[in-house]
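Take a look at this one chain, the form predicted in complex with its partner chain, written out in structure tokens.
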Amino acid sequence: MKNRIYSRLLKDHMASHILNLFAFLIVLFFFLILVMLITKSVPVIRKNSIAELIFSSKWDTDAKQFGFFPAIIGTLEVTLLSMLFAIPVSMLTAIYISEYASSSIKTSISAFIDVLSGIPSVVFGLCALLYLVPAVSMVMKKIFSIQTTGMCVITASLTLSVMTLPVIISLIVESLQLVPKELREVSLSLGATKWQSVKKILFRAAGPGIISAILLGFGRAFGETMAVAMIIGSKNKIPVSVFSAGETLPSLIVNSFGEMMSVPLQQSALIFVALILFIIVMVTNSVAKMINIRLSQKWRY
């Protein structure tokens, strides 16, 4: 009997301390990435500054310059457009979902857009290859008269915004519905119309929710390297317009792996540009983290 008591006891002692130590390994990697990509980054910080690498466009390899504000803005028109088109839609679906729709409609576009979420980069940029990148270059040329290959900013803009849709739809469809009943119940009671209740009364209540939703498909957005290395068109220098070719931070990485090696300053450089990209991640969580706990106060129902 005692020896059975020992045994669990035991059992429960040693599930202790594995645990800790999974958990201080999961510190343990996070600062390790970090340190990593801050050494891997020095060569290049010694030899350019910080200042001079973000605001310099400079790229060339012999000369040992490396200046990524072609790719910064590249990163930056691209996410901030997509965010533009993919917002306003996705809140405005995923109300009808939540709101409007009867329950066979709202469980067969929620199933659908749940597999959809899955769906991995590189078919998205697969297919925008294949049909987006003729059309662009066809619809500009025919209505605009503007030359451009279709391998362009406003491609890759329009791509990521249809692969962030489905991420941030189900989220914010997840936060409506964790809003208790009562209160549509009692503002529609008033006299409100269903959009009246939605914009007045969800919207604060599920806000902090839609705000993380936003984020979360901005990160996505932001981070997204395959489909984008596909259909920007790979040039880095600044986009003149919306219809030149560019070049994001992630895939700068990517494209410009093959002479990563051979150049130690290079791969420098790019691990540097994986650092700056990290930092972001780290900026935007916090910043989002705050927001939402600003927002839960103040909205408090």
Partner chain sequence: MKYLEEKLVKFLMVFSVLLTLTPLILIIGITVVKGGGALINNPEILIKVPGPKYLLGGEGGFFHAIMGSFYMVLPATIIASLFAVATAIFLQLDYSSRIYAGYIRIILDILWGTPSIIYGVFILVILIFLQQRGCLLAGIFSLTLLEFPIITRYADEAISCVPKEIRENTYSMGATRWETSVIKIRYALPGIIAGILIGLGRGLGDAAAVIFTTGTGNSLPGGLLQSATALPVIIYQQANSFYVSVRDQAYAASFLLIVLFFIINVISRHFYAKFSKYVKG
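Now that we've seen the form predicted in complex with its partner chain, could you pull up the form predicted on its own?
This part shows the chain on its own.
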């Protein structure tokens, strides 16, 4: 009997150490990536100041000048527009799933959302290239008399908004479900309609979780690569309108990948772009996670 107890304790002790090791390796891997990005970015930072890299619009590999300003503006435009499209749809869908849908419908919609979240970004890019790009071009020319190829900021934003929907919807649903049922029952017992309860009670109670979901969606959109690179037009110029071709930081890396190995300073410049993306996504995800933890603790009891 004692031997069995000792064997179980030993196995439990070993399992605990193995799990701790894996957790440590994940953290170590994270910091190794960060250190690698910083180290590889040093050559271009020595040649050009960070201010020059961020605010310059000139990209000339022969003159060793690398300006990321057009790509930064393009990234912000595409990301903010995609969030502008995605947030209302996500919130209304999440409210329907959490508060109005029956259990069978809720299960079906949730399954479709899970499938949507697992589709590779290149598939979204291909579908947008085949259908959305010509549709945008045709509609803009015939209805609004705007000349555009369809490979532009607005097309990339629409595609990106669809890609961020599963992330935002799932997290908003989770936040709404964390709110105690008693709050809903009290509101309804006082004569409020279901929509009034959602608007006045649930939105306020689940507010931090909704903000967390939006931030995580923003992080996903900000770092998206392949789909945007396929349909944004890839012109390293500041877009004059949402119907103009542009460039984003991730697509800049993809489109310049073939040249970066032969030009060391350009390689360093593109790795610096990766460092910027890494830091921004890390910060947004960390803030979103902290907000979500606070919401969970608020309604734990």
